[in-house]
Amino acid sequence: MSGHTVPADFSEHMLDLDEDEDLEVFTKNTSLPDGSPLPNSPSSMVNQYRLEDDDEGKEDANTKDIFVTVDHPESQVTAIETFILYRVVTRTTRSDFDSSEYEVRRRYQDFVWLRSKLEEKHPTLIVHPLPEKFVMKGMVERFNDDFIETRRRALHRFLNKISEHPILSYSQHFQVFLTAQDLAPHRKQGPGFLSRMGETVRAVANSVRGLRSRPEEFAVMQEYVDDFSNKMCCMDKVSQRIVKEQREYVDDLKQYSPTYARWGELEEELTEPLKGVASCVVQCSKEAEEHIQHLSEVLVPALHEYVLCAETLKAVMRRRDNIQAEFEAKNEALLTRKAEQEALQEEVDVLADRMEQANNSLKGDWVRWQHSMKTDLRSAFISAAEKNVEYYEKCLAVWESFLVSQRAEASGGQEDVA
């Protein structure tokens, strides 16, 4: 980053845990699988650390006045094409809504059209990314259950992100999309096709036209946005690897096993070490697999998220560019075309008021987004920690425990030969 400072809400770290106040220590309660207690190592880590819950998350969920829920899946076949729907379920007690519940049907395209309604109303608000549209990495087909699952997930954030936000829960494109049983008379209103290419081609216009200077605030955002998005793609990238790395090494192990098993057959005085071995092998790649799961299931999807949140900010911030970089435009016409300075100062004084909302509601979200980001990377990465932890405790007391039974039988034959 270049030589700006940086203000105290934007520099501070993204996971930051103080123990004296978030933390509490506490002692697992683990056992093997058979029910018998997890033999402790003199090494080991007794005392763990678990966050405590949010206050401030708990009191957001008692002023919580709606609640969505995306579930129940259902493969869609027709002539032309094979889509999934899933269930919307809504609960709310706004007196906006006719009713308290509601139950609709929705494919991924109603989705990208709320999104976009919602962009278009707000452009400078940060609305939370969708699941990519085609096959995400590490899948296979693009309706197997493991890519629809994650897509669920991925929508069902989706829509309590924006039921969470301040301004666009209480958006009337919003409230459609939760209530309306058919949206394809709503999908077709809006701007016609010329319209749109009239913003797309005055969009592009204001960025090679450029900014004369970026507020302060705001270049110190851009390069917090742009450094924000570097570290997040190296992370995404570096844990996608992990766990393909991680299976491979599940794959190594469960053949690595039975090599014991069998070696073992061939060894009369051996036996019981080899099986021994080869079940303390067995019981590794069980909870390596856990451990693995667990990664895909909530650290990868967590970080992949917040790779599409820095294209959705620098998306937010271009379009607020644009915002400025066309009141500098008219303002400095204003200046030069004296005969229509009435006209032109009318113009002017419209974008003034929209650069001012432009810039208040960029800077109020984006603290609010900030917080978002601090509490799911945080739970991520600490839900991960504890796993890890939890996976190298158990697969230590397992070596150990075998350790133990075969000094024990050592023993027992020296006292046997004397």
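Note that the structure is a prediction, hence the values are computed from the model and not measured. Residue numbers count along the first chain shown, from 1. What changes on going to the form predicted together with the partner chain:
Assigning each C-alpha to the better-fitting of the two rigid parts between the two forms places T63 and T82 together.
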Contents of the next structure:
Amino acid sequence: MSGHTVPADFSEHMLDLDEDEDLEVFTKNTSLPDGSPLPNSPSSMVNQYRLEDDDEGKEDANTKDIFVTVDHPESQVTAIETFILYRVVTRTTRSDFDSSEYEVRRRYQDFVWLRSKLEEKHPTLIVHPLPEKFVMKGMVERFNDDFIETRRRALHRFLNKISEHPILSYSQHFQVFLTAQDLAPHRKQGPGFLSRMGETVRAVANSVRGLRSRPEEFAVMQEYVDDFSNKMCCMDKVSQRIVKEQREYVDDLKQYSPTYARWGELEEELTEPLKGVASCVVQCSKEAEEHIQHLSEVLVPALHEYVLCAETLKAVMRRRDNIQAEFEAKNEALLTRKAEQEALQEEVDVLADRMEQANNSLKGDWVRWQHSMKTDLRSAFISAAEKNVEYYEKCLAVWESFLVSQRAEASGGQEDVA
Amino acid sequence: MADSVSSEEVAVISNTDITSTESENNIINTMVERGTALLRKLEINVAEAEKRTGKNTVNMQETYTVYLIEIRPAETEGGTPAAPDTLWRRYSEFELLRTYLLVTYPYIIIPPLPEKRAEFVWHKLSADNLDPDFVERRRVGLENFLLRVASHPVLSNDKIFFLFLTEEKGWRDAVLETGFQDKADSRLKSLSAMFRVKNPDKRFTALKQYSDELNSVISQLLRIRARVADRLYGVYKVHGNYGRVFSEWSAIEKEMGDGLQSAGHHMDTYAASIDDILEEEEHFADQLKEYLFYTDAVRSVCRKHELIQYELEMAAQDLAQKKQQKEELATGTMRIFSLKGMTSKLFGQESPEQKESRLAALEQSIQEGEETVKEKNTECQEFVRAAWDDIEHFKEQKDKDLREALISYAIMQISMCKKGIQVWSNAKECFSKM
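Please supply the corresponding structure for the form predicted together with the partner chain (the preceding block corresponds to the form predicted on its own).
Okay, now the whole complex, with that chain kicking things off.
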């Protein structure tokens, strides 16, 4: 329900009007993971995701009934353009899917389409962001292997986030995306570019008019979103800087071993320990490179994803504000204009309803999102910390074995080193 | 030749039976042997450094650092350590002492001084000579120098060295009185010798080459080390930013706040730990630098040998020429060009008396020449023998010291790894509690 003019395609619109249908689909589960009674109204959704357990993640896995993967990027060359097609494989036990397994090919633009459809239909739900269209810095080519792999991972995450979302995963667009061999006919349907334009225009108009007042909880949310966005940008920058510094460190570190080796060749008695040190440095450099690889594959993308999430959150807050603004505007018209009272009243009611649903959706999804954010980032940080420990442990082993070899060499006693 | 080369000292040089306790002491006390008479009597420390201001030779105010040398009698069993005798010396006096030693014992590889100016610095380390860290490292280097000299079988017996340790005021005059500056070979002389020696001693040639290559390889190692230190510093310090951001972020989170905050502290710890790590590594760099500077001393000895060899060859060549001349004069033939011979041809033969006197003069010259050659030969042989003794001694010392330096480098790396494991394990725990 996004406040644009009723589109020609009623069926979709009806689906939009009827939020309960979405919920009913969800209510096929007889109870929630934490055992509380299932919700049947938007407002009770708010309580639904107040999760305290850390086991939530594990239980999700047990109740998960749809599995999506994105892999096998392949370059497609046509007369007009070159682009990458990704293979999307779906396995599901859901009854609303005709089959239990699907394999389709999708390009980045298809993902963009899916996401915009989801946002249109659920303007105040938090739809996970897509990887960026371009990467500006570093002159990364669009078809550079690392770029493609990073993008593939992000697209995989995107679809998984959608499939884990209690409402979005049951979206018809999502199903079409996963199952239709040819997406083209579906992409032509429904509100498209023009209606999105309309929404933008209205959004601008609304922001000009300004919001009377934001309800307390959304004001708090807005503040959080702004701060969170700041922090995520910082984290992203710091992490990328660390990767850069570490790369430079490893490059310089590698220069040690040929020099030590060269020295080893000069000497007689010292040849063996010198070559030993050279080999230690080589091994440590390898470990360091693995470490950097892990950082670039796990921590940096995770943080970057949440930078994009922050932008999504801002957009969601804006859309919610707009919905409220539209209602307020209409309401004001109702109060000030004496003519057309009945028609206006109806419109105001519709907008009020829409606003309430929008607010409730957001409130509910907000809790879910926070939990998801915490889980994601915590796991990324833990992984990064573990990898650091592993890196140091491996280097420690390398140098310790060097020491052992030296002690074995030495005649007479050498002091014990703690 | 200096008078301290004797068979006694030779015995000391080849004395390598150090006991296991001494061996352990060696490891603790910067790889210095305690085999000399001097060190059996005295304990030497460079205990402190102080800044002074005074007027220099051109009557301008300058700030310089002086170092306190402490001498105390070597500890007796169960006795209380006596109060030390002390005196202050500045770096330039150490330099003077070393120059004296270089000239007086040209066949000995003279231990090097710590660097005059900070080189191979990475960015955070100050290149300023008055910087306290630099001064401290120099203090250690000067002590090391004194201990090296004091433990050297030949150098430790030198009177001027003893005065350096004991006579604050009168030392400078004593050094200058030795007239060592006159004995110094001119650079030009030794450079020209380098190119003109006909029969270089293969061992010395090999040694010189080794020394040059060692110099090159250690220089490169030190350059790389400075760069790597810089990079590593950057890596650790950027993690400090995590500390700051985590702290700020924790303020806006409810559940995650505590975990983030404490993780942030560990990031700060991690960032701070690099300072100690790199300081320890500086010590390793100093050990390498000592041997870098040692290569200059080795090259010095090789050059001195070349010079002596060259002088010997010159003397022999001179003698051969004179003999040739005598032969020609005696037989009347002129196989080699001589001005006298030429003038005789042009202006007529000389009288038998003249010839006789010239022959006698030549005979005298030849005798002198033979003496000279004999002297030079002895000098050369003595030099080679004494130098090679010291070179063997040096090689053993170098192998031992550098092996231990590499081991302590490995120990440092291990320590750094352990710190890293600690910090990141702690951080992981904080993250888990988030």
